[in-house]
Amino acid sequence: MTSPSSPRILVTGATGFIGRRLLYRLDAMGFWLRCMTRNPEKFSLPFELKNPPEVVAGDLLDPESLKKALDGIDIAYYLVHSMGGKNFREMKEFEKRDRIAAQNFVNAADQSGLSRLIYLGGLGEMSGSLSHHLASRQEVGKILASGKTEATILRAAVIIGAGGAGFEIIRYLVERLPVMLCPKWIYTQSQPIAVENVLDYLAGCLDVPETAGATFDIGGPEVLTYSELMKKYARVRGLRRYIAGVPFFYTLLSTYWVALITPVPPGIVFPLAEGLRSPAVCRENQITGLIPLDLISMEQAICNALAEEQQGPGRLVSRQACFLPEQA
């Protein structure tokens, strides 16, 4: 039973890859939630909730449907974006819509009076080559930030969990591919983290309260080139494969590559690939001291999502799957 003080929470996206997950975690503390969808009755989850989450319409497009959505809630989670498109035409149509989104959300969180908000947004160096995609998400960021509440900004790199477009990209590759050509994006470093550890750090702010009102990058104990990132994914599975990056794969041809040997669609595979050129490292570690963790090493998150897949190249149910030691 959920307790008449605890506040009420709003959770956007929560079909998502980490919205959906969050549910679960944040039901198990007990929280009272509220789940924000375009349609309340196709909104489904695999198990059941110990407290089943009220479940309402609504649209970031549309301001007066969030009037509803915000009535009576003390938080939100803001997990909704928009990935984007296969050129740049589309990429600049999904960056207004977001922005207008982020907005109409701010609006209507004033107006609401609510007192946090909390979002995740992608991690990546500030500068004239950030890609489209992850310049697009620290600007909505800013404008959840712009208003008057208080707004926590989390700033992730690649999340290693099942289900997601990043893991389930070097997943196939891995698995499909005993020799790989890739593009130089490859080379890049990378602060990839555990699923958990996202979810760790987007619960444990609700027990923080000096994290409103602060962005923090949050990150895995390893920073890694994607090239090293296959390799440890390779050995897990206990794979022997050889990855080498050439010269002449552009972001569009290299799009067309993955979302070739993958199930992964290329408007998802664009804006990823195109982000990859950017260096994703924390810059400060200051969220560390605030919710300390034990930080789950790569090895250990690429096992825990091959043991949560149901089906794949590798058929991995469970985690004997992995070539790892036994884990106590």
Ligand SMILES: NC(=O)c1ccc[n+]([C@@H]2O[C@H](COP(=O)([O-])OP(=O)(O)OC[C@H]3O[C@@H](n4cnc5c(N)ncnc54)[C@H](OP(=O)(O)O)[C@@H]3O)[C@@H](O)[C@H]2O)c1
Second form
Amino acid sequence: MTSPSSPRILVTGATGFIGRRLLYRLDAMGFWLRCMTRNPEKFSLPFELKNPPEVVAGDLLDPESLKKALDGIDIAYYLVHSMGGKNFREMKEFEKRDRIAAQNFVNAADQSGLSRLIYLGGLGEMSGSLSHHLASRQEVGKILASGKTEATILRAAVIIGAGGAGFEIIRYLVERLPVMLCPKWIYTQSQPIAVENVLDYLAGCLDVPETAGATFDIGGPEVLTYSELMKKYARVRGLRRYIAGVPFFYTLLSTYWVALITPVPPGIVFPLAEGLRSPAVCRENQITGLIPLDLISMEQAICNALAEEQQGPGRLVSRQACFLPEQA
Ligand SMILES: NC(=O)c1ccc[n+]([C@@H]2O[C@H](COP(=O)([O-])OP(=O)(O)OC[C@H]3O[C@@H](n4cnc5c(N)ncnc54)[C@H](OP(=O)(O)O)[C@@H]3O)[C@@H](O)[C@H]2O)c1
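Mind giving me the form predicted together with the named molecule, seeing as the form predicted alone was just shown?
Below is the whole assembly, all chains and molecules, this chain first.
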């Protein structure tokens, strides 16, 4: 049973890769939870939480629905993006949807008296040359921080976990292609992080008051190029792969190429692929002093993702065996 004095938490994006996993973490900590989704009738969890959550219909593009979602809530997690879409026009307008969604949420939060907001956005340099996706993630952070609620903004690069869009792209490419001639972005540096550590930070913020009203970069223990990350995946799986970057691959071409090989739809691949040209490395590591963690290595994170069981909180995407020679 949750204590009556325990903060009441709203998880937006509760059906997503991160949100669904976070539910289990917060439930284990004893919090009362409300899950927001546009389709509550489709909401399901792979196994039960200790305290059944309340499930509420909420669409960030429908301000009226947010009043009910935020009613009586103390803390909210914002784990939503608007990438995707049924047609080319919808795919292109994700930034506009994300801007409206964040502003609607701030307006509703200001009226509801929400005391704390935690947002997981994207890691990328703060320069003017950011991709549409990364610039949009920064813009959402700024909008969420502009209201009366104290906002914590965590910025992450690709998150390694079963079902995550970035990880699935890597997984399918390496599994399916023995020889990969890739766009030059495979030599861009990134600081990927295990999904377990992302959850540690998201949940850990609740215990550390200094995280309120601040922005933090979160990253794993290794800075790697995407080529190195794909090679690590191949090593974990015991696969021999040849990977090289070539100059003639443009974003649109690589989007359709990736969407052909992987199950990730073009509306998600395109904004992600466009962002891969920008380095995604932590500018500062302040969070490591506030929430000290044993950061999971990328080989272990890949192994964990592959080994995730069907009963686990994530969507099952793989039953492949993991192959790490030194740990066998
Ligand atoms: N995955 C990664 O590798 C990664 C890396 C860095 C940062 N992040 C950040 O982590 C956060 C969560 O990403 P994710 O990978 O978990 O995403 P995801 O699996 O694609 O889930 C997206 C969620 O957004 C919800 N949503 C979309 N539009 C909505 C709307 N109009 N109203 C209400 N809910 C809406 C969906 O809920 P319903 O469809 O149920 O309504 C779904 O639960 C995002 O802010 C993302 O930028 C992710």
